[in-house]
Structure formats: C-alpha cells, structure tokens
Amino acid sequence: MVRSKKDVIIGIAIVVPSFILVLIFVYGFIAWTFRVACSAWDGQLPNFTWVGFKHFASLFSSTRFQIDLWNTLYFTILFLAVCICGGLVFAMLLDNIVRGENIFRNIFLFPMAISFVVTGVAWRWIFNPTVGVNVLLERIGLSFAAWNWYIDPSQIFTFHVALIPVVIAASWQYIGYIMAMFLAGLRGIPDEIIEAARMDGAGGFRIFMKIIIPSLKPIILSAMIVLGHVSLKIFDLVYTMTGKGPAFATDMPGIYMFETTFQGNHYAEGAAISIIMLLMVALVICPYLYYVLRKKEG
C-alpha cells in the first residue's frame, strides 16, 4: 500500500510527542539515576562530585545486599515454579470442566483485581503466628504443623524459611492470571491432533509431554517473563506483609533501596541499588525481546 506524504507527516506528528516523552521520562531519568549513583550525594543536599562505581562496589560487599540477592533468587524460583505449575494444573482442570467454568474462572482471576498492598495486609494477618492460621491448625488437631511463619529467622543453607509465606501470598495473586494464559493456549490446540494421538495409542502422559507442553512453550516463556520481572522488582507486597523480616529474612532490594534513599537520605547508594535492580530486570526481558525479534524475522 502506497502512503501519501500527508499520511507520513500525520504519522510522524502522532509518534514524535510520545517518543520525546518516553525519551525524557524513561531513558532520561534512568540516565539521571545512574549519574546520581556515581556521585557523592549522601545527605539531603545534592552533591554531584563524581566517585565512579564506589557505591556499586560497596553494595556487593554489604552483607544485607548479599542476603537480598539470595532472597530474590529463591523467591523468583519458588514464585515461578508455584505459579506456572499451579496455573497449568488449574487450566487443565478448568479446560475439562463441563459446567460452572465462568464461576471458577472469575474466582481464580479475582485476586488480580486486588493490589499487592491489600494482599500483603490480608496475608500478614492470615500468617500471624498468634491469631492467624496457627489457631485454625490447633483447633483441627494439627498443632504440630504450626510455626512462626514470616517471623521465623531460621534458614536452610542461604534460604530463609520465612520467605515461604511471602511466596504463597504472591502466588495466590498471580496464579489465576497464569491459569488464564494457559487456558487460552489449551483452547488453541486443535482437538484433531489429540484425537489422532489417542487413536495411535498414545496415553495421557505422552500426549501431555509430546503435544500439550510443546504447544504451550510460547505461553510458558511469556509467563516466566511476566512473573520474573514482578519478582525481581517486588516491593509493596513484602513491605506491607513482613517488612525486611528478622535478620533480613524477607528483605528484598526494593525495601533496601526505599530505606536507604527515603529514610536514610543516602541518595547515591539508593540510586545504585535502583540501577542494579534495573539490570536484573533487563537480564530477564532482553533475552525475551531477542527471542521474539528472531522469531519474527524467521
């Protein structure tokens, strides 16, 4: 289709304002944050004296930041595993249900309508060691299963067990969203392929591994990207639910950045944490963008 010169000018006029705004308010502020991270700004008054990567080096030698990185790694692995496995199971169950699909689908998707702040407050009460789920366990005779949940400072190797309630709360909010993604993918698999496999003698497990999982690979990748970037920059849920926890058991880089910047007034160090968080998210997003672009070109 041949576009007229007028159409091209109108298109450029529509795109340019958005491009300028993104350039200023996204990439401009990223550059500004990096400049602050490399400055000596350590107080309420700005100090832009160049100190290089001093704050980045001090962060990686900080015990608290090392704990934060381990917590982020464990939280990301568990969060992805629970949401993807749970979402796939629920989607397959819902795909085979005869009646009431809309009711169950709305029940699973309802948590997505709630903010992480509300989720954090609700699950903070549920896992409260004195008034929450422990009381229920005692009343049904399962008091041996009660423990201190998010205030338990114990750890296995570098994994803090207090992270488990946080993973449960975050998974509760996102598992319905992942289920909806998988359900759409399952509905896109032609019934003829599955019926042909059954006629060839393939069992349920073989159909699942050879047809369903390969068909859902793009959705699994998209789910990993969505959940990965949520887990790497998580702040509000953990801050309202547990804070940094005992001995930084539930601390995350976002909480460390918030306390360093806005409570401690260490702006350069806080900016350095922000840049590191941005790089962690970029490590997840950039391979996905590369994969999508290669797929389009192929």
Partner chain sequence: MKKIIVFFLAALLVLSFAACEGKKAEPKLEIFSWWTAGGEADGLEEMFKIYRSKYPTVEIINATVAGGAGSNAKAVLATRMQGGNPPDSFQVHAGHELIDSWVVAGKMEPITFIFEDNGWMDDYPPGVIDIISYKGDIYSVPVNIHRSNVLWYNKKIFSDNNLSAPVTFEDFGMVAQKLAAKGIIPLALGDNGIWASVHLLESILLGSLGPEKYNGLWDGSTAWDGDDVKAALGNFVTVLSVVNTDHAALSWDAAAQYVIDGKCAMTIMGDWAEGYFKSKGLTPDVEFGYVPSPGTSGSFIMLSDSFGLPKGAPHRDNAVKWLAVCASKEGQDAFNPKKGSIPSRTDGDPALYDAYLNSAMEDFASNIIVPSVAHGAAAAEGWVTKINDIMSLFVTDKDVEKAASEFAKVAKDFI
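Coords for the form predicted together with the partner chain, given the form predicted alone:
Partners and other molecules omitted; one chain follows.
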C-alpha cells in the first residue's frame, strides 16, 4: 500500500488525540491510584502523606481479603471451565444443525445484551432459597436437592459452595458469546481436512482431539483472556445478586474495594485493593500479549 505524505499526517492527527487521552485518563489515573494507595488518605479529606506499602501489607493480613482472593481464584477457574466447555459443546451442536441455526444462535447470544445488574437481580430471585428453584425442586419431587444456594456459608477447604449459583449466573450471561466465537472458529476449519482424516479412518473423537481442538487453540486463548478479565474484575453481577454473602462466601475484591472506599471512606486502602486487582488482570493479559507479539514477529 502506498501512503502519501498527506495520509500520514492525517493518520497521526487522528491517533494523537486518543493517544493523549489514553495517556492521561488510563495511565495517568493508574499512577494516581497508586499514589493514593501509598498515602495516608483516610476520610473525606485528601491526605497525600507517603506511607509506603503499609496498606498492601495490612490487606494481605486481612481475613476478608484472603477470602476474596480464594473466591476470585475459584470463581475464575469454574467460570472459565463452564463457559469454554459449554460454549464449545453448543457451538459444535449448532454447527451440525441443519435448520434454524439463526434462531438458536440468537437465543444463545441474547443474554449478552442484558446488563449484569439485571442478570444479578433475576438470578437472585431464581436462587432464593425460599421462593426460587427450591420450590421447583420440591414440586418435581427432588426436594433432597434443595439447599441454601448462595446463602450457604459452608466451604470445602477454601472453596465456598455459595459460589456455584454465582458461577451459573455469570456463565449464563457469557456462554452464548463464547459459543459464537467457537462457531466462527469451527467454520474456519476447511472441510477437506476433516474429510481427509475421515478417509484415513479417524473416528469422531480422534478428529475432535487432533484437528478441531488444535485449530481452535487461538480462539480458546482469546476466550480465556476475555473471560479471565471479566471474572477478575467482577462486581456488578455479584453485588446485585448476592452482595458479599454470609461470612463473605461470595465476596470479591471489587465489592471489598467499593465498600472500603465509598462506605468506609478508607480511600488509601480502597486504592490499594484496586491496584492489586489491576495486577491480577495484568497477570492474565501480559502472557497473552507476549504470546501474540512473539507470534507476529515469528
């Protein structure tokens, strides 16, 4: 492609404002948040006395924050597993369907259009232990399966069982999106390769493991990135659905940050939580960027 001088100037003129805005409103504010996290700002009056990493240290010794980190870890693993496996299954079923694919695709994609807040409120009623699914389970004679859902404070090792309904709600929202990603990926696999494999006598499972999964690898990776950063930062769904839950069973760093900052007015501590959340997301995104960039160079 030949670029004229004029094109280059226009190109730069278009990029520069957004570059400056991003520099200020993203990186500038990250730096400012970090500064607040290392300050003595407690209460409505800003106080920028440097106190170093005091707030980070006190966070890691706080029971609530430890619970939050475990919750985030379990939630992320379950959420990713359910969305990626479920999305793949739906995509493969849809790929083989002859009629009405559009209808099904839209039905599965629909939850994406709804805000997390609405999802949260709806699932809160669905999993309410006295008026929700438990009633349904009783009606169909499965009352032994009824339990306290998201208000059950019991845990297995450090895993709170109350997270299960939250994972279900979050997956419900994202599974259609992941399915659409996989569907596009499946369409990208040339039929000839699968035909050839079949001619060579490979069974369905073998084709799945040796051809479909490897070709979908980049999509699985992007799905993990998209879902990973959603789950690490999750706030609105959990806040409206369960709140922090009994004994912090469904508490997440985002909720802790919100309450600490805006209800307790502990601004420095809240900023410290935000910085840790940023680092957690960076932990997921950076390897991905590295992978993508390396691939481009190669």
